[in-house]
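Here you get one chain, nothing else, as structure tokens; it is the form predicted on its own.
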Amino acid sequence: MSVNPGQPVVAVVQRIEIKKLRQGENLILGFSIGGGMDQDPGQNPFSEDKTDKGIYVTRISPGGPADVAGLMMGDKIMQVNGWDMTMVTHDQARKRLTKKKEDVVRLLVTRKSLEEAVKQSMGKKYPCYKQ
């Protein structure tokens, strides 16, 4: 997904809801993240436009609550309860992640399977559709 400044984003998402396991004092959500505004984003290997700051899922832990649930590597985290990650720190979104209070989390997430057949379903009911 290419993000042009002054320009409205459209995105095709998926709603993912991780129940965090609990070992002793710690919640566990079972994946790593990479980006944010802090970050390079020219190293970021699951971005095809090297200027995207987002906010990604780097890994998962095999049998994990987010693999579950149904993250997948690669995926682009675009809300976490409601909050916006589209600008954020790679702290802030560790941060909001990893609240103590918080058992559930609720993801709003992009990956590029669901944007391209989005597009394909659109190319065969509108054929002049293209982007």
Second form
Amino acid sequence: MSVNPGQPVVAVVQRIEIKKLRQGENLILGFSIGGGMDQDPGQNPFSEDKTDKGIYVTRISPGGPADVAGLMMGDKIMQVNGWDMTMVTHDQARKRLTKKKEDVVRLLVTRKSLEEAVKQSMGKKYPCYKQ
Amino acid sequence: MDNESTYSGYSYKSSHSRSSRKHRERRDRHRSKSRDSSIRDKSVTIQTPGEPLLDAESTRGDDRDDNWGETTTVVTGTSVDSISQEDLTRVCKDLEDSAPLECRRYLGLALGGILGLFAFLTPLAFLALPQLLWRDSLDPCGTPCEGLYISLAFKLLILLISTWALFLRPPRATLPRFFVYRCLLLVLVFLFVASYWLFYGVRVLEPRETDYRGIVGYAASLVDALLFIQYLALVLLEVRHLRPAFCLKVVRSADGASRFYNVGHLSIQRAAVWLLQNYYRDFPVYNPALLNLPKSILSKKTSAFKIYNLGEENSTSNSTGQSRAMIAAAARRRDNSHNEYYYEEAEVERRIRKRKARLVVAVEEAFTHIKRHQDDEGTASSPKHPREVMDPREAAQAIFAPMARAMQKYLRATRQQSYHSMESIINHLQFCITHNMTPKAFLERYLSPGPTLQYLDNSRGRQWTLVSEEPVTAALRQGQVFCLRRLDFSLVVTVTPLPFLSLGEEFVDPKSHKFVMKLQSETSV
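Now show the form predicted in complex with the partner chain, given that the preceding structure was the form predicted on its own.
So here's everything in the complex, that chain up top.
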């Protein structure tokens, strides 16, 4: 993950598909998010760069849909169903994830270990998925 | 003993009355002409009456005394009539300093008083002479004259009071050259009064003028003009130099003590006077005993190499070569003197602190032995143990004994023993007891070296020499450097102008101070 203002963000991402679970009236995903454009980035325990105002996964309820799908705590969410999540406010992020009409959310998430894994498996040269 | 000296003499502030300046100027011009020829560089002496007696002795430290006998050659042929070199210099200085200055200090004041009185009495003379000489032929003058009389009287009164307040002060310093503004004002006053007398003589006395109202008006205008001259004097002598324009850095050459002072537009000599008045208050007393590195550290360097000259008779050409070789060799040697200096310093510091602790404890204990006797206790104290009532002197002597040893050791450690005799310590103790001071207040005088003024006796004046490359009546400018020299040290003064300040403005609306909390929300989805 590299954050240069004005430059396209380059990161190794993983596609995660979560099926929403119906609980009474609500459709839940089973994780919590933190961060956003209007939040204080210094408080984020998961980010490497403390000026990063992206959306991070802060908690995963064990056994929930997110856990089952492979989402991990500390992941940064880059896209939700094609919508960008790197430059959104906290509330906008929440809305995009909790649309009542959608049953499935397809996330692009990134984490540090992804880059390491790709580096190890491909040797020196490795493909980058550009946003 | 004092190593420092104050000086007394004229200060720029305490100008005498305007009239005295003129006379002083005349005298000074004569004197400075004769003196200038004898002094080659532009160093002029600020002379004071006084006593430089101890100056010759002041720089002798204890160690120098010890070595003196061994290293000097013996002067043979001394008789009982001969006097030593020191006595000679002392006598010369006495002759130099004592007689002329006493007169000089007060003569100026006396002459000034005369001219001032003359200027003051002139309007009264203008009024009185026609009345005395040709009273019968004068036109009668009614109410307008009386109005003028009253205003004249009050103006003269104000003139008198303000002259007394501003100008009639005992002089505190003698300046080397005459004080330009003062002389200017004196000349102005003299010219003024002289020209008024001239016109009076020609227009009034000769033709026996009969218009008395005109004469009174003439006298009133003289008094007005004198008041305006006094206003000018006030502005030039007292007010102009108040607004700060320069910053003077003063460094004492002997031990590096330095201060910064802000002054206004002054001439060099006036700035020197002002500076010295502050010097006595701000600078810690110069203690020559504190300066030297311990001999043990310095002497090791020089005794490393000896160079022998084998077989050559004239060694004049080799001497520089020898010294260079020695210096080079000494530089190559591994130099550990800084180590020794550091440890020596630490050791001295520790010793001082230990002795200070002992002193503080001893003094505290000593002070617990006495307390103030209250009169109403008389009946309460039992007749079996009558307490002896002492006055402060006896009380001081009584409690001095237990602390004397600790005090002496502490003063030795800080090398202050020459400044405080036993008598002075007991006097100070008596003073502190009288004023209900605590032991800490008593010790404040000994724990830190005080300002020089504390160690002086004011009965004598002090002599300083102003050394400058420019004439000392020149105004202060950026980058000037001048020195004020005493016998064993000097103060080097550098002049820098204060920076020009450009002040801007920014208005802050008090309602604009608003704050928000930093958000850190976590939402579960």
